[in-house]
Every structure is written in structure tokens, then in C-alpha cells.
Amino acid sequence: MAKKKAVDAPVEKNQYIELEITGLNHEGNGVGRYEGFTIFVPRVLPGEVVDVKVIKVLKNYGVGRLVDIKEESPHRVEPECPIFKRCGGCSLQHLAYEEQLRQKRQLVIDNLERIGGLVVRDSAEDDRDGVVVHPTIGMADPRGYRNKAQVPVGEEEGGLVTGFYAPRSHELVPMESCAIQHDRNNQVVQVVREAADRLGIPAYDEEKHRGVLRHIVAKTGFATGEVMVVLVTNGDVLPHADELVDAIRKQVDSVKSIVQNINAKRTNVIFGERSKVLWGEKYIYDRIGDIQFAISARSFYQVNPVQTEKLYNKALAYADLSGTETVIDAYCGIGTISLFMARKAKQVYGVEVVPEAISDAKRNARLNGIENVKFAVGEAEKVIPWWYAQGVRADVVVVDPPRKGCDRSLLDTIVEMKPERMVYVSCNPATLARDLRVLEDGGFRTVEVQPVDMFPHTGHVECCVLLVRKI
């Protein structure tokens, strides 16, 4: 049954309206209000006045399609990517980079004030009580920053094509090269596509659930230059596997690992549960700072290692470790933050719900000779209360949750544990603000927030937050 239009909405579907854009949301869409009703519009910028066709009306908001720009923002630029208007990737390529950074800071401030009820100070020199939100840390060159490409494969006029999906669809938009990908990743995708096409390896057809090659995944170690190629296939059989491997080895410099991942399910999930090495090593290696990480076909690893180092250095600075502290790292993943902290702490405990991630975390600890860290598999909201009941007392708690934020029971345990300080790493300003409100009410004070641009040209922003326990 179709969703009914909100009774009090001042607009209807297919209505044309004029709209002033006042901000951006977390997806990089413009935000405007028509008679107080929120309308989201892709590819428009704050300060612009635009003509819009309303294409969707829901209970609390509507969605519009840009028809014409009547007053253009001075920060609008020509997108570098030729498929910008069709691809579902970089939603902010039409906004000058310095303004992207400013808008992301403003997005954080808006959420802290509106959802968290926090007072934001203008700067560290502002003597009022409240939170300091620093300028967003950006990149000197916001191109070529992604160390991992996951590119679907399709067929068009009898030949293989690779690209990205159009927004909210599975329409494949063919792409020759992506400006935010490392050059080596773009090379891998091109080499595999051309070789598979030449060898007659068919693309996977998700509607018919037939064909072979589903995705081409390329991973590049920025510090080491090592390359892993993962061929995601619909079943165990990969025709002409030896010829395909030979083509990759001959044409891709520094390739260290070629892996086949088997995913025979009818699913939108990229990876299947089984992988086998076709040639080379099971792992490639990379470094963030002086910590080395082993990366497998299915390992989670931050896609922008340059900005990740800046983010983790800020987390380490906020933790302010002297070597005597016990640290708990919730949602620890493959141990990236845990290992950074362990170099400065007495003991670190890390917990993560994904078993493979904890296996990687333990491996990475051994790889770096770090012994003062213990990792556990489980839900943070269950394991940390259990640790607390066993007598573990944290001086510093670090959380880096998924977009949904922290479970309330975990926040309640942290409040009860009363660590001296807390470092909250967030990828979602809205859930961050919600959780900060709980922690503030529980006896913490939010001191400062450092936004970091982990994903230039998109609407996403990462934050590192320092909280201290009120005396």
C-alpha cells in the first residue's frame, strides 16, 4: 500500500515550488523549508534559491528534484567526475572543498545543539561554558584517498562493464576511472574487466541469478604499495582462472595477493563467507603511523589511512595517557585504536561483535609485538558490564560505534564505571549528539569535538570527542 501524504503537509507530489536552501544533511543533500515543512534536494547548496519539483511527500519531510537554480552559491564548482549527476557516490563534488569542510563542521554543531541540547562555544578563546567544535581537518589533496574499491560488474551490448550504482537503485553507471580511488585500484578494475571480457567470463545477472563475476575488489596498502585483488564470484567455478590470474600478475605492479571469494546467494551483500587464494599471499600489509596491519580479503580496514592517522592521533591526545592507565576500547574492530592506545597505556581491553575482526586484532597485536592488550568477541553492551562485574576499572573508555551509536546499556555502564575521561569516535553526528546528552546527564562534560574529513566530496564527517568526568 502506498504511503499516504501527511495531512498537514503544505506540498503535494509533482508540485513545483521555489525553495531557499539553508543547509546540508548527512547525505550531502540540500535542506530547505517550504512553509515550515522540510524538503531535501540533491545537488543543491546552502544559500541557493532553486526551483524544485516535489517527488515524494512523507510524514515529516519531502524530497525534491532540482529543476533550475535561480540564485547560485559562490561556492559552486564544476564537478571533476563526468558521471557525477548519475553516480550514487560523491554527493558534494559540486561544492568547493574548503566550503565542504566548513559545512561539515556546521552539520556537527547543528546536531549537537538541536539533538544534544549542548551549548557550542565559538572557539577555545570563548570564555563561556560549552563545547568547542574545532574546524574540520581536511586533506591537502582530497583525491585518490580510498585504499579499497568494490566495483560491481555488468554487461552492456555484449561486453563487460564496471561502475557504480545510481542512487537508490541497481542501475549500473559505467565508469572508467574514479577520482577518489587510489590509481592502483582503478588500474586493477580496468585490467580485470578487460581480461575477463577477453576470456569470455560472464558477469553475474542478479535478476536471473546467473553468470559468474559479481564484483571486483581492489585493496592497496598506501604505506607499503602492496595490492590485493579479490574476485567475487557466483559459485566456486571461475572459468579461465589461470589465464585471468596471469593477466593480473603481468599488468598490475606490486600485486601480492589474488583471491576468489565465493558468494552464491541471492543477496546485495558483496562478500560470501568463503575465500580461497588463487595466487600469492593470504594477506597484504599496511601501516597507520608506526602500527602495521595485516589485511585479508574480508578484513575491515579504514578506507582513508591518511585521515585515519590524524583521527587516531587526536584520540590518543584526548586519552592523555601516561603509561599507568587501563583503557577499554568498545567496538574495537581489528584493533586499530586499541593498538594505538596500548603503546601509551598500562593495559587495554578491546571488544568487538565480529569474530573475524577479533582474530585480525589478535594477529595485528602479535605482528607489532604488543602484549598489553586483550581482545574479546561479543556485544560491547554485554561484555563491558561483565568485565566491570569482574573488577575491571577503566581510567579511559574509548567508543567507536557504528552509525546507530552506542547501546543505552553500554552508556549506563560507562556512567557507573566513572572513568576519568572518555573518547568518543563517531561517524554519525546525530547519534553522537544523542549519546552525548546521555553521558552529560550521567556526570560527564563534553569538552571539545574535532571533526575529521574521512570521506571528501561526500556528506559524511567523522568526529573525535573528549569528555571528562565532572568533579
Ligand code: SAH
The other form holds:
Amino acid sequence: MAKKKAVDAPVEKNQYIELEITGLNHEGNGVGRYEGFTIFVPRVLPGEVVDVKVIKVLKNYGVGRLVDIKEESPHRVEPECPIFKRCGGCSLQHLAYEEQLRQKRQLVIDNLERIGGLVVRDSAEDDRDGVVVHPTIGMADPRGYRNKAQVPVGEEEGGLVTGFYAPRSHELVPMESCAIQHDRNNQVVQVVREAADRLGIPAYDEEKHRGVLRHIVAKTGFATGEVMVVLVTNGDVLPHADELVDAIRKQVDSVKSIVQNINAKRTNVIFGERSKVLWGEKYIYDRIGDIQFAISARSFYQVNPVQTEKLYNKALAYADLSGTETVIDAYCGIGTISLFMARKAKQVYGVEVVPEAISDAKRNARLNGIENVKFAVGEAEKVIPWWYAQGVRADVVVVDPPRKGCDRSLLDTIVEMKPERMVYVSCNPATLARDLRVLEDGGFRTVEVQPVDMFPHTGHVECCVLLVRKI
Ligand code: SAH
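Since we've got the form predicted on its own here, give me the form predicted in complex with the named molecule too.
Expanding to the full complex; the earlier chain stays at the top.
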């Protein structure tokens, strides 16, 4: 449904108002109410009183632009990045890290109470009935955590520039170094840009659909140090490819793979269908815990491996496996959780809708000598009922759905299957809360929720949730 313009909102576009900020939303924007009407304002913090210019008024909410801070939050800090205000990547760099973690936990609690109708206990010691929401697990050093950079290339005054698109636009903000990227990825982007500039390789021009270099993609295995460089080009021709490869090999330590990916379409999608290895290997390797993963140019892989390990260890602890259990891992991606669980379970079934992800999952199982897992391509809500009809019964069901949460018919099948335990891994507290309500009504009890900060300085929060079947 199209977003409707407000008919009787208490504010108008271009109006100046004073607003008290009372919370943060899932994008990291401040939330305030003006005569009961919700207004979102970027780069302001809970507890602040601000002057705002209303720039958009829709049916259910408005958007404001910060004009002046009248009362400042004690948790406000100077953002590390000089381009914080223009870059669309981080939204919370102006909030002290400890407070980011506290706010993320609060966002989870608010969703569980408001949408899920759940009672949240203060702590594990609080002996009322209800769900325990633990303090968010943060990072010791919340910088340099991303293992993958995907940077668009443009031209300015004849020279190549690399950077990020400003929020909701295709305006390229030039950037030398990104604070949340691994140093090696920042270095790769700089080396490729400078060498391509020297060699006269033109950037791709979106509007004219001409030119060559579209994106530079750098991937670093945190545990192994191995580096992959992907050059996304607008066609097969990459002039001076050999010289570019030489420059990368000379200047980037531990580079193991240099790949050209061809994307000749007019599209915002970064990768094209075809890739060819220009030098080195087709894969680099990384480890999360004691599981090894092969990473190709296009394959999905968790971008913060340090926090992924903490999240999946929590999922494993909640599954409480003794070696006799059958586990279903729904929305399994490249099988990360399935492989973590397989070491401790009798049999694991993983299901995922993207065929390439399942090929990777099977390859990763072989790579680690894991034989007690079966992977299937398809929609979880179709494949799991089919498994159920074939007689598969799971002791533990794990779900790790995309932002929109689980399909209702999948939840109904799980309720019918009656596993002892469920582990729900979620990247969206709102759909998590909605689905927990369905599962509670279907006979499960939500025991505890562990928020994990997978993306420091952004509004995102990931949760790992334990549910048990009520007798
Ligand atoms: N646990 C995974 C990541 C899960 S992300 C890992 O560690 O790799 C969510 C996944 O759900 C994505 O891979 C997406 O392709 C998949 N997906 C989306 N809709 C789906 C559906 N209806 N059925 C099965 N998988 C789906």
C-alpha cells in the first residue's frame, strides 16, 4: 500500500517544532512525539530536547531534520568518521558505545512487550514469571569489524573516486577509510583505485551506462588473514588487467584470489552472474569457531565473524544438545548454524531458498568432514511440512529468518511438530515479537533473549531466543 499523506496530523511540512526524544527506532533514528504524533529524527538521542524542522508528514509518522540541540544527552560523543553526517552506513556513531548496547536491549524489550504482549523480567534473579532479556553482548573493540567491503567507483574531475552512497541516493560520498571496515579491506580499495587511476581504467557511469569499473569488493578472512579482491566490471573487457593484478599482488599482503565479476546490466545489484579468476584461487577460507568456510566472489558470509561466533555459540548453548537429537535449521543460508549444531547432534536438516547458498552449505559440510547433515533447497514453509509428512520429528528447531520473520504456516507446522526446544535467531525485534506471540499461543514458553551487537554504530540488533515446550 502506498504511504498516505496525513490528513489530520498536528504538524505540517516545513514547520519548526521543539521535540523531546524518548527512544531510538531500528534504524538508529531518534523518536519523539508531537501532540501524540510520532516524528523520527536522524542523529539525535534519547533524553535530548531538540529544535526540528519537519521535512516529511505521512499518515502515521513524520520525519524531522535537526536544527538545534537545546538539551544534550550526557551519552553524546564526537563521531569518529569525518563523513558521519553524509554517509549512509552508520547511524549511531554519536552515541557512546556502552549506551548503544543499552539502547539496543531496550528496543528489544519494548518490542517484546508492545507487539508480543510478553512480560519481561528485570533479571534472572527476578522471580516473577516472564522472559529474561540479557544485556546486549557487545564487542571489546567495536571498530574494524566488517570482513567485506563493497565500494562503488566514480569519477571526479578526471580522477577515480571510491566511497559510499549518501542515504537514499546515488550521490557518491568520497571516502578514504571506513572505521567499521577491516584495515586490509580499506587498503585493497585504495590500492585498486590508485592503480586503476594510473592505468587509465575508466569508472562506470550509471547514467550513461558506459565505462568499466563499477565496484571494488574486498573480503578478508579474519581467522586466516586470506584476502580476496573482486573487480566488478561493466562487460568482459578490463583494460590493463595484467598490470592491475600485478599492482594488487605487490601491494596487498596475503592476497589469495583476484576475481573479475561481469555485470553489464543497468541495475543497482552489485554482482553479475559470471565471474572469472584473474589470478590465484577461486575461494578464500575462514573459520568461525572450529568450522572452516570456503568463500567465493558471490557467496554470502556473515560480515562480523567475531560476533557471529558469540551468537551461534549462544544458539548452540540454548539447543542444549547431548548427541542424540534431530535438529532442523530453517533459513540455513550457507549452513553456519547447521554445521555448528551437527558436531553435537545426531542428525541435522537445513533448508534455504537460495540454491547457491545450499551448494556452499554442502561444500562446507564436506570441507569439515561433517556427514550427519542433509540440506534442501526450498521455502522453509513448504519443505518442513513435507519433511514432517515423511516422518521427520525434530527435538530442536532453529529458525534464522530474514527481516520479515517466519511465514505463519511454518510456525503452525512447528507448533504441530512439538519439538522440546526452539532457538529463534532474529535480526528484527518487531517480527520476532510477533512470531513469539504465535509460538506462545501454540504451547511454547519464551525463556530468555540474548541480544548480540552484530553491527556496532548502526541501529541493528540481533537476538538469540530460547523457547521451550510447555508441558
Ligand atoms: N543462518 C544463516 C543466515 C540466515 S539469513 C547463515 O548463517 O548463513 C536468512 C536466510 O533466509 C537467507 O539466506 C535467505 O536466503 C533465506 N530465506 C529467505 N526466505 C526464505 C524462505 N521462505 N525459506 C527458506 N529460506 C529463506
